[in-house]
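Just the one chain here, laid out as structure tokens, in the form predicted on its own.
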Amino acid sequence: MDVELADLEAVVALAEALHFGRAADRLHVSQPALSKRIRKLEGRIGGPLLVRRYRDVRLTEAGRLLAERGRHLLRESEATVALSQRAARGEAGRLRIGFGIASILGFLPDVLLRFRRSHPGVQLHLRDMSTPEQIEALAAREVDIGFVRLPVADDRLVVRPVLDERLVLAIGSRSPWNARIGLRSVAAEPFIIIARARSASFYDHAISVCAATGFAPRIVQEANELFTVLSLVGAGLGVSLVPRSAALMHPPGVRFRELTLPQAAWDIAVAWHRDASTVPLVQRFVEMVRAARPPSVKRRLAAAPRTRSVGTR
């Protein structure tokens, strides 16, 4: 038996007005109109919904139970247009994003702070992935948002660089360092570093900076959090390449040194599915994240050597 929304509002209006009369006029119909939908109404129930009396009317058991239900049916209603209203205009509704090492560290969480306090009626919904994972998903439309390394060379996708990065040199206090020659400072030190199998374009690059330089590096540890990496180096059991906003994190007894080799950088960029681009949600993440200005790592690098709190001396 289907009772639709306007059924709902007719027996919530006599419930209300007890008149025929009043009912009809605040429902903006004739009263014959009003009294033909609840009669048939009540021919689809199976019984009374109210007692026709000669000034008034008054409700029956079933049409007490009907009419309470259907106001709270009716706010349901009104509260889901409404959303739904909010929903087309970018203000509510889910947004799944998904992001690297390097853009978590150093440029996220500032934007995902400010977009929740613009946007409170919005889900996010946070992944953590690697660039060809977070390609394949926005691709198959499993994620709506990536922060993936360049370039990226699928045509589904958007793509608008946001962040530039790069390789830094993470020692501890003991670990040899020489500016004049740089990264090759520490060609002997054993390495610590992101394990491949967590994101293997950070990986990779890592290894090909090394390789810039003319070395391999002997890697004695592999670990899925940049975290552990720099707590084993603050400990003084090997040397790391991260990302520069590392510095961020405060890891105590690490050194930062930055490395002048062009392999050393990448960018990063904002990606969604081409489909998208119309969605008013992930426009106006896309436009916070656009005019978002990243922490600058740099500077707190240049200040490391009178900073040591930050295990930089």
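Computed from a predicted model, the values in this text were never measured in an experiment. For the two forms, the rigid core is made up of the largest set of C-alpha atoms that agree within 1.5 Å on superposition. Residue numbers count along the first chain shown, from 1. What changes on going to the form predicted together with the DNA:
After superposition on the rigid core, the Cα of residue 209 moves by 2 Å or more between these two forms.
Here residue 225 counts as shifted, since its C-alpha moves by at least 2 Å between these two forms after the core is aligned.
Superposition on the rigid core between these two forms places the CA atom of residue 46 less than 2 Å from its counterpart.
Can I get the form predicted together with the DNA as well, since the one above is the form predicted on its own?
All you get below is the one chain by itself.
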């Protein structure tokens, strides 16, 4: 039907001026140009948009409706273009972020908060996914950024380590405690663990760390949230293996103990699609993640109040 925004602008200007000469001025065209445009538009609409009489131009119903809704359409289209322009500058748009159980506890919330502040026009979509799921989703461009567990070998992706996460032992503070206590010494204790359905890779990793130490844990309880696991440990129901940054939650009645075992490593990296390296939003987000890379978690733990003294009783 070939009605263009310029036509709507013409009708709107005319609806406001009700005068071809003045409306034409406002549109920065000559009066005959406006007349011709309107006449052509009237042909497409199939009837007059205005009745012209000497010193008395007024809208018909067709013209009134076109002007009324045209005004709205013009505003909308202008806003759309502006939005697209902001997106081109990396100030608007959508950023889909995958993350796993370990990254959520650490610095991610902080980074998200700061990114949202500095990019208020950007929608952040967060999806809780395992590392293999993230790799697939990144490759398929279903997410833009991932927080994956190393090692990752996929040459479609760019991967940059950001956090030296590890598994640590969590023990209730009523348990016997001394500097020498290790994973082997709690082999016989009841074991609490995150549910496998919640994070298969974490679950399997914890089991394999036990296996490397030479025992199979006696699992008495699974929980869907890390916070629940820690509460159960704090209540003295058993021991657990958790990501080191869980200590940042300062769960009452829980002590943490580093594992020397190399298998306890759980290094986190930020990853994105190779082709997305020039996408402004991805660049900006990754910059922010790497700039915000926290001081080593070990140091942060040392600076935190000692959890040991915060018993439940």
